[in-house]
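Consider the single chain below, provided in structure tokens and representing the form predicted on its own.
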Amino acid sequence: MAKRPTTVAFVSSEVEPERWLPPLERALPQMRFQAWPDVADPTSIDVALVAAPPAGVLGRFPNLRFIQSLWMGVDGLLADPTLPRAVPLARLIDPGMVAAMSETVLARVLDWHRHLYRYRVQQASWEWKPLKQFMAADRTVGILGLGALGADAAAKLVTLGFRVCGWSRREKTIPGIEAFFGHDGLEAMLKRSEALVCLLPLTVQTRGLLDARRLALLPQGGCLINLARGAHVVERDLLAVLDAGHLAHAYLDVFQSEPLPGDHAFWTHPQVSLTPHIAALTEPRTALAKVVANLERFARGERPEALVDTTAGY
């Protein structure tokens, strides 16, 4: 009897299947693809290809054997109590997303470093006032999270001449980066991070990590750049350190509640620059090959890449 073809369900509440299914079908003609909710037989689904799937949907596939996320962050998936915990879950390490995130990090760091956020305020009030120039070597940028995103951003900051330090849960060695790890390392790293970039995965341990006490450890006049998850930052504590003048600016791409409520103080705060969770988006042109390769590994009975440790949360 011929082997039944692998059947893949595309399940997303935010990404259009039209962007993904045609090129996937061309690349993997031996597989069958269906887009939720138009799945004729849930028992036939072997693989779920997901981006913000509606809660409970994945639990409807009784023979599901692999879940491939189209995003790097999987905290939303892990928060679904109906997620089949025994099914291997892989996150997507998309080279295009890594490049885009580094571009966003560089843009925010340079905006702070070159006082561009202050010159925008001056322009609005017709004020002509040159500010003190600093060299990149005068500044220390701290990176929270030294995974694929953090390591790439750190390397590019080093190339520009910045002093760079980084923190991770486990000890890491990265050329040109002063690396810290663990509880004690976190506080030591924060104390020298004039610009702090958060690229951490959201876990039980990192939720609310940047509270009043830790934000106060950052050097006077520094900035916070949060491009990871809103829940890493205690928002009222951040507002307090901004209002007190301890931090000069905050660049926020992610928030506790998204879309950001219209009455939130961040919208009008003079020391906050915000963007609508666009720091780095999955790019099918660069991600497709990674997805195809992992689906082929699954079909051959091999271990997919970038499998998630559900205990660690990433």
Ligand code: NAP
The other form holds:
Amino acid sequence: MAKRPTTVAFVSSEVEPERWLPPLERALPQMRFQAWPDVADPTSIDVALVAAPPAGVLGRFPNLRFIQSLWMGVDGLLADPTLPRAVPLARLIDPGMVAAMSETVLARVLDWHRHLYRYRVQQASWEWKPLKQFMAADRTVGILGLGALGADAAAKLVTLGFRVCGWSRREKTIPGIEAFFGHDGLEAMLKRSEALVCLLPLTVQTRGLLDARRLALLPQGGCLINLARGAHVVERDLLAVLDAGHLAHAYLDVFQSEPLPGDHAFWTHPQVSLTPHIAALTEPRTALAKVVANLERFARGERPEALVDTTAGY
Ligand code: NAP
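For the form predicted in complex with the named molecule instead of the form predicted on its own, what are the coordinates?
Next comes the full complex, this chain leading.
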């Protein structure tokens, strides 16, 4: 009897299936693709390809054997109580997105290091006042999270000559980077991080991590660059350390509530530069090959890449 083709459901409330399904159908003609809610027979679905799937939909596929996310962060998926937890879940490690995130990190670190945020303020009041120049080697950049995104950004900062330290859950050795881990490691790293970049996944352990006590450990005049999730930062505590002049600037891409409410203090705060959660977007030109390779691995009965450890939460 001929083998039944692998059947994949595309389930998303935010991403158009037209962006993904035609190239996937061309790359994997031996598989069948259907876009939720146009799934004729939910019992035929082997794989779900997801980006912010509506709550409860994945539980409707009784024979689901693999979930492939189209995003790098999976905190939203794991927060859904109806997610079928026994089904292996892979996240997407997209080289285009990793490159975009490192560009965003470099742009923010250089904006702070070269005082560009201060020159913009000076320009607004016709003020011509050169500020003291620092070399990259004078500055220490700390990176919270040394995963796919943090490790790439760290390596590129090292290339520019910055002193770089990083923090992870498990002990790591990365050439050129002073690596810290665990609870004690965090405090030691914060004390020396003049620019602090957050690239952690949002988990039970990392939610609310950057509170008043930890932000106060950062050196005077430093900056916070949060590109991970808004809930890593206690926003009122950040406003307090900015207002007190302890931190010079905050670069924020992610917020507790998105879109950022119109009356939020961040919109008009002179020490805040904000962007609308665009630090790095999935880049279909590089992501497609990764998704195709993982679907092929699944179809061959091999272990897919980038499986999420649901106990650790990332
Ligand atoms: P990843 O590869 O899973 O790496 C996560 C890193 O964080 C690892 O180094 C991990 O330590 C560390 N970590 C996790 N929990 C920790 C804890 N409790 N204490 C200390 N370190 C901990 O993740 P990634 O691909 O780099 O992505 C990170 C996050 O970026 C995503 O989860 C997503 O939320 C966010 N993101 C944002 C955007 C945007 O546009 N703003 C775009 C993409 C992603 P170990 O190395 O020991 O495991």
